[in-house]
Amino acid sequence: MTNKVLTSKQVSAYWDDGYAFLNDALTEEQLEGLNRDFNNWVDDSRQHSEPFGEILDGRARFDLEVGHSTYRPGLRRVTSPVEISDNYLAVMRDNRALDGVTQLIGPDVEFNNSKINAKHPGSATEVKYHQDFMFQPHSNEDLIAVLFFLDDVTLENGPLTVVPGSHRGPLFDHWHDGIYTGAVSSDVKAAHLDHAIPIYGPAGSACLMHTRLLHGSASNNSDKPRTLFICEYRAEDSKPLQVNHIPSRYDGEVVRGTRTNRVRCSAYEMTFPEVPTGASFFVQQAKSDE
């Protein structure tokens, strides 16, 4: 039987605001293992001057920010770490936040994809405002991104910022002038920015975020890192309508409940997203600056 880790108030907050915050989503042992593997990848990145490694579709697994060097490594993205780390795979398959996911969209839940987004001290990397669902059309919108905090997240080190309630509003176009930018327009951002709030907390906690929630994050202006392991899950009856933008051999693995072989559909419209060809979605979002 699944543990009920979310209170009724947290469940209501998720549906009203589009997110729920969970303390102690990771055990100390899980957190230590995830950080150990990530730090090893950072050390390995010192030997490289451009994105490296390879995921299932041939794209680079490890993405480097502008200014990366041997002495100041800027590893900003690890794509699908569950394929190269027993620690990340084990956490993906079993964690307290996943119990919360089943309370919200369960009891039958599949793995969708995973990644690490990192902002090193002084990093200029920012995440422009977007909605995750616009990267990954499914038959319904019961998808949840679990953002595990691998470091203490503060107001200064580039925390996630969300627009509460925006998941109940429209799906905003991420195509502009024929280019898929992976971000909303400047007008949409301006209309919502005053309502955005930061999500911060101690290492080991997690934010459970609705796939339609409008969110972004600023650069890291502190001397402390901000690293997130982002693990996305979907209701078992939510079927992908396009190739997974973060492919994994574990895509579709049932991590809670059973496989029902059913599909459930909701009514919405969107233009299919661009299938990425770069090392990460940061490449797509950079197009909005061109």
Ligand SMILES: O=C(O)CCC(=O)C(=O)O
Given for the second form:
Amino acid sequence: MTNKVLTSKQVSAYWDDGYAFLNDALTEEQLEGLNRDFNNWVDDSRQHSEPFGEILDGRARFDLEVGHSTYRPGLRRVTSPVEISDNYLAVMRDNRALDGVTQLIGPDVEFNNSKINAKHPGSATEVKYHQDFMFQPHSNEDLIAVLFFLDDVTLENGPLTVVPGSHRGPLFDHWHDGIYTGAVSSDVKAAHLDHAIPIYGPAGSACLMHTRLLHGSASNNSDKPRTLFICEYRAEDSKPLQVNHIPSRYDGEVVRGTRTNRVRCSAYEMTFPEVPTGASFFVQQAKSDE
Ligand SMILES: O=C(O)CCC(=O)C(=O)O
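Got the form predicted on its own; any chance of the form predicted in complex with the ligand too?
What follows is the entire complex, opening with the chain shown before.
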């Protein structure tokens, strides 16, 4: 039986607003393990000047931001950390937020993909406004991204910002002038920015986010890091319609409930995204000034 970590008020707020915030989504031991491995990867990155490592489709696993150096490492993305760390794999398979995901879209839940997004102190890295679903069309929209806070997230260190209720609105095109930018147009952004709110809280907490929710995040203007471990899950009857943009050998592993071999379809239209060739979606988002 699933632990009910979300109150019924939080469950209905999730469907109204498109997100839920959960304190203590990680145990102290889990948090320590994740941070220890991440800090080791940051240390490894000091020896590299280009994105390095390799994921299943041959792209780099570790992505570096502009200005990265031995003395000021800028490791901004680790793709699919669950494949190279027992700590990340164990958390992906079992954590308190997954109980919340199961309450929302269960009982049968599959793993979709995972990544780390890091903004080091003073990092210029920002995430342009987008909807995750536009990177990963599925037969229905019961997909949730769990964004685990590996550091305290504050208003200054580049918190996630979300537009509450936008998951109930349109799917916005992420193609502009024939280029897949992985972001909404500047007009769409401008129309929603006033409604965006920051999500912040202590290390170990998590935000559970609907796949259609419009969101982004600004650069880190503080002297503290902001690191997120992002794990995406889907209802087991939500079938992918395109290759996973973050492939891993754990794609489709049932993490709660059972395999039903059923497919459920919802009605929507969109243009297929571009299959990425760069080390992360930061490369796609850099293709436009939108
Ligand atoms: O790192 C962030 O602030 C947001 C992450 C995000 O939107 C994503 O990776 O889809």
